[in-house]
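Just one chain follows, in the form predicted on its own, and it is written as structure tokens.
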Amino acid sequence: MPPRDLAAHVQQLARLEVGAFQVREPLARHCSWRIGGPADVLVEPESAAQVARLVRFARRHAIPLLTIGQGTNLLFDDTGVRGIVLKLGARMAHLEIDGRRIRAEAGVWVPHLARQAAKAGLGGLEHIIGIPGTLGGLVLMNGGSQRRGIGENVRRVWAIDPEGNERILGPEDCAFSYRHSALQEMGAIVVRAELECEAGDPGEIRRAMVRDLRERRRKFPRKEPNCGSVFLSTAEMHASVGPPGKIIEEAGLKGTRIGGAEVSPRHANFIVNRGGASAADVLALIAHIRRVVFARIGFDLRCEVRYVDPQGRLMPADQAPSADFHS
């Protein structure tokens, strides 16, 4: 937004009451690669009416507005974003457990969503205790690992549309598929979520979700700033060439460097800052891997992270301009 407009939005988002915000803020405080320029405003609601009525205004100004959680597998351009970041992270975070029925909020941290249902007998979540979001990301990419996804555990979902209007689905309108879901379509947010579990032993949920945590220990890298897996696996993968991690460790790019950013020695499918990494250092080294990787076998990387141009549009990192391997 321009300088006045800006001012005068400031203005009457106080007057509005839509939650905390501040002007100006530097988006790498609020992504897990720490990279990131600054976003005109940020706010943090407290309140679904809150999310309602500040997605009223920016339609009725014409003002961009991208929501986010925690930014775990978000990549902010250098520039920052222009218009409204919404941020659902700990102001939204209530959470109640009702037999075997879950309801929370979207801003609650997956792994304490996961503890919470391990603490009270339920299980099918076990798979979700290394993922470091918080739940309306997760339900609106039907987010999870070891080939699961949060969709098998959703009952209703409520949502602000683009109109400002709450709504109330079940899961055949998320319509879940892998890392996908119908929401993202419909351009809705996520507010709250209601998740159906089966009983079980809280020991043995426990114990299951160690063995995860462990083994993520084991394989990842936990020191650097990452977005966890960068690149898209799918069973189509597996099944020709493998997982993304061995097709670029295959591929010799292990350590492999541009900027501050650089394929983790590690696991081949995380790129890390390994400190003033840029968001141009990594869509180049995204786009150098699938160059690399496109000429050995063939096959075309697609990404699992997301960019975040500087209108706030939300796309598949390799739709990057500067990620295209054929340039």
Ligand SMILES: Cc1cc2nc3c(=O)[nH]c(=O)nc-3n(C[C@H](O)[C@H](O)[C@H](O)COP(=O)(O)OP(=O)(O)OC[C@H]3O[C@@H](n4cnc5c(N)ncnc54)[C@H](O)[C@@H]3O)c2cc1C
Contents of the next structure:
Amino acid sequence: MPPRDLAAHVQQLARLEVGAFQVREPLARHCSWRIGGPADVLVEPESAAQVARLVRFARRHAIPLLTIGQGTNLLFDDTGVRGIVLKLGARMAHLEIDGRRIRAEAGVWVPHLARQAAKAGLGGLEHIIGIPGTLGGLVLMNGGSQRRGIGENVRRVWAIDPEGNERILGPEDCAFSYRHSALQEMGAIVVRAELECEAGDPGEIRRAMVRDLRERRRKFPRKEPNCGSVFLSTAEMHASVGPPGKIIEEAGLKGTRIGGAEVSPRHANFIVNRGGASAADVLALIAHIRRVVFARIGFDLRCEVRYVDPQGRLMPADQAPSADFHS
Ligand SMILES: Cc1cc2nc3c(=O)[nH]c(=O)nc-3n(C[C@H](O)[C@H](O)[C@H](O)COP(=O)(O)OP(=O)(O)OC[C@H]3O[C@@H](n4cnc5c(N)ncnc54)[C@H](O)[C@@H]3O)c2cc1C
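Switching conditions: you have the form predicted on its own, so give me the form predicted in complex with this ligand.
So here's everything in the complex, that chain up top.
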């Protein structure tokens, strides 16, 4: 936003009471890669009503609006976002358990949700214990591990649509598939979800979670900022060429570095920030990996990680103009 518009909109936002907000807030503080320039405004609402008000405000003034959780699957541009970033995190994180159902707000921290389920003897969420994002991001991405997705447990989603209306959606509306949901095309903002679990033994559930965390600690980089798996790993891909980590490792790319971005020597499907990495470094490294792998085995790697351009638009990072390996 031009500075004069920004100042006027900030005054209006303060009057609208849409939650706490910061102006020119560095997005590197709001993502696990620790990369990204400033958002014009970053707002943290505390209720679905505030989210709806903010959506209507942005729409009325034609201001780009991007929703984020903990930014654990996002690469923000080095110039940041010219618009409003709506963060649903700790300020919207209420959770309640009713029998085998869990109702939780979008900002609930996924490992906390998994632990609460274990404590209540609710099974089926063991695979999400090590995922460091929010429930909203997990539902939108149909995230999960061990070839599972949270969509298996979702019974209802409360969302704000692009017009600022609240909608209640069932699993059939969400059309969950591998690391995808129809919520992405709808432009829906998840504010709350209801999950159904299986009755189980708390001790057994906890032991399964400990095993998962131990395995992650053994395999994944621990210290350097990262965004989890960079490239998608589908069942078809496993069957034809194998998982991305193995393909990238076999191409001899472990430890390859561009600027501050490095293919993790621990797990080749992770790119770590060795200090001062820029989005440009990460995108150049993604393009390099794709180019080398394509030349070697003729397979076009696609990204799970999403790039956010300066207009707040999201796309798989391989679709960012500078990640195009043909150029
Ligand atoms: C170390 C590490 C390990 C990981 N392991 C896994 C794993 O095993 N499995 C897996 O699936 N992922 C994994 N991830 C990726 C990531 O944690 C998940 O995709 C997570 O669900 C993203 O949640 P988030 O809150 O950080 O979302 P963000 O990264 O902030 O956003 C991701 C997407 O969700 C959207 N979004 C976020 N919140 C909402 C909302 N409330 N409503 C609508 N849209 C929203 C954003 O617009 C964006 O499109 C890992 C990441 C890291 C860093």
